[in-house]
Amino acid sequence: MIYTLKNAKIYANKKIEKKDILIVDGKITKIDLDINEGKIIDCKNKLIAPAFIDPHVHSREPGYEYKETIATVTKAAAKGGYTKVFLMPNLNPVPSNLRDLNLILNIIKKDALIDCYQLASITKNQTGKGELSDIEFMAPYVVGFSDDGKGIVDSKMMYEAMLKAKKYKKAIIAHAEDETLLYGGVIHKGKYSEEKNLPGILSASETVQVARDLVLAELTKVHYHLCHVSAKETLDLVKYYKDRDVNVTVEATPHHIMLNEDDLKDNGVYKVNPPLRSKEDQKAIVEAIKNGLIDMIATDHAPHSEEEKSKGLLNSSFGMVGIEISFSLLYTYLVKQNKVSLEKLLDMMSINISKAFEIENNEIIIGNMANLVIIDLDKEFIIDKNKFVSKGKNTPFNGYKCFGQIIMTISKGEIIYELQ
């Protein structure tokens, strides 16, 4: 198949300029002005960027298909402009051995619309303690190891996991949480928790474990990736260790960037782990994006049933969805408010992730597979959770006004999503 994407502005080589893109048999073969080969797709007044990569997604299959499946989550990702996602191991069975990992990989091969990079667990059955997973046997088939949803309790276990991950050139992808400091918390321990007499989660529960992990990461020289950073004190630690050339990367989520405890209501859609923290924490996260301390955007897309999210802050499940709306939210509330450049946002949603994890990139260069997202930056729309492709509707952003509509997503030259 041969076609030309015409009249767009493209983001390539760190700059945005008007060019056409010729795609032949799935690959980018020419980038120039006035190309007129094959089928013509007019992209006037649109931006073409490298398709997005999400390093933190919950597929829920196998084990929890009523929340989400590989098929539905990859369709939702395509609608959001993504052609690659990392899938977390909170599944049943947990991929802590090669047999159970292969079960998941076979579902991905059968049902996935886009490229899926499955993670395996650090500990057997993702308990955060006990026994390490079969890291050496699973390493060739995964991008990294994570016990996302649980912190690794035992320091010796984390140290030994890092040694193995380093040996096999894989990342430790950490949900940093000292469970001894949780106190049954359901939201951030701060103003709102005190006013409503709700059990709070200390910021220190994150920061204490990150401190330990960064000491061990420096010792083992592993690639240590910090999931969903939420606390300003954590960022201070990250800066210290990045300045020491420790191989640490950090992700932030749209909800931690855009919301804080002042936005809380007694509604389960606001309950997430780590929780929405103080306004000062939120400001520190935005500042860390500006100065490059935070490397990438991850949605932590975590679908739940309506029933599971209908029990208020105290009893609802933790988690939010967001893979279909992440770019539009951040373009509207960061870029258009002059907090972050468009180029930086695009890098944080694609190029930075492929570099950090050494996976195939989506850059717009001749010879690459055409993994592209076409965006109408001027198109205004209202987020409507009832139009989500994901089974999960649990978002606090329902009704938000946004710009930056995803018009088309192209994976390996194939159009896998087009706005109707």
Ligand code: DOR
The other form holds:
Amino acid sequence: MIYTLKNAKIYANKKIEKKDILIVDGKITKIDLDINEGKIIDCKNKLIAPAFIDPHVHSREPGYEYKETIATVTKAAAKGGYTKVFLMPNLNPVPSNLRDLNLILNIIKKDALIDCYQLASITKNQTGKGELSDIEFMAPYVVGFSDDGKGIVDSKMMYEAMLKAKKYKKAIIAHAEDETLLYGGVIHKGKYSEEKNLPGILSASETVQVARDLVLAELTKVHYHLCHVSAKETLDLVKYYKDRDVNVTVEATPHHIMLNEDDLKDNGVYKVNPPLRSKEDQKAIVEAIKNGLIDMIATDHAPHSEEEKSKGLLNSSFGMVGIEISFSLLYTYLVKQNKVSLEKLLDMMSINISKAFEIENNEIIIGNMANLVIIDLDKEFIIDKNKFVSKGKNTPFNGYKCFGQIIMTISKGEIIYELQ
Ligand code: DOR
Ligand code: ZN
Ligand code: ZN
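Same protein, the form predicted together with this ligand this time rather than the form predicted alone?
Zooming out: every chain and molecule, the one shown earlier first.
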């Protein structure tokens, strides 16, 4: 199949400029002015960018298919402009050995609409202590190891996991949380938790574990990736270790970038781990995006049922969905408000991730497969959770007004999503 994406502005080679793109058999074959070959798709007034990559997604399959499946999450991702996602291993069974990992890889082969990079667990059944997963056997099939949802309690476990991950050139992807400092917390320990007398989660529960992990990462030279950074003190530590050239990368989520404890209401949709922290923490996260301490955007798309989210802050499950709306939210609240350039946001949602984890990139260059997102930056719309294709509707952003609607997503030259 031959077609031309015509009259768009494209983000290629670090610049945004008007060019047409010729796609032949799924590949980007020519980038130039005035191409008129094959079928013409008019993209006037649209932006074409490298399709997004999300390094942190919960697919819930196998084990929790009532919340989400690989079929539904990849469809939701395509709607959000993504063609590649990393899938977290807090599943049932947890992929701790090759047999259970293969079970998931087979579902992905059968059901996934986009490229899925399944992560395996660091410790057997994500217990955080006891025994390491079969890292050496699973390494050829994964980009990294994570116990997301839980911290690694035992320092020796983390040290030995890092040594093994380094040996097989894989990343440790860390949900950094010292579980001994949790005190049954449900939201950030701060203004709101004091006011409402709710158990709070100390910022230190994150910072303490990151401190330990960065000491060990320097020692083992592993690629240490920090998930969903939430506390300003953690960012100070990251700066110290980045300055020492430790191989550490950091992701931030749209909810930690855009919200803080002042936005809390006693409604389960605001409950997430790590929690929405103080206004100062939120400001520090935006600052760290500007100065490059934070490398990439991850949604931590974490679907739950209506029922599981209907029990207020105290008893609802932790987690928010976000993969269908992440670009539009960040475009509206970071780029349109002149906090971050459009180019930087696009880098943080694609190239920075493929570079950090050494996976195929989605760049718009001749010879690459066409993995593209087409965006109408000027189109205004209101987020309606009932229109989500994800099974999860648990977002605090329902009703938000956004610019930057995803019009089309192309994976390997094939149109996998088109706005109706
Ligand atoms: O809020 C969260 N939800 N944080 C996590 O670390 C896990 C996730 C989930 O799996 O629901
Ligand atoms: Zn996590
Ligand atoms: Zn997560």
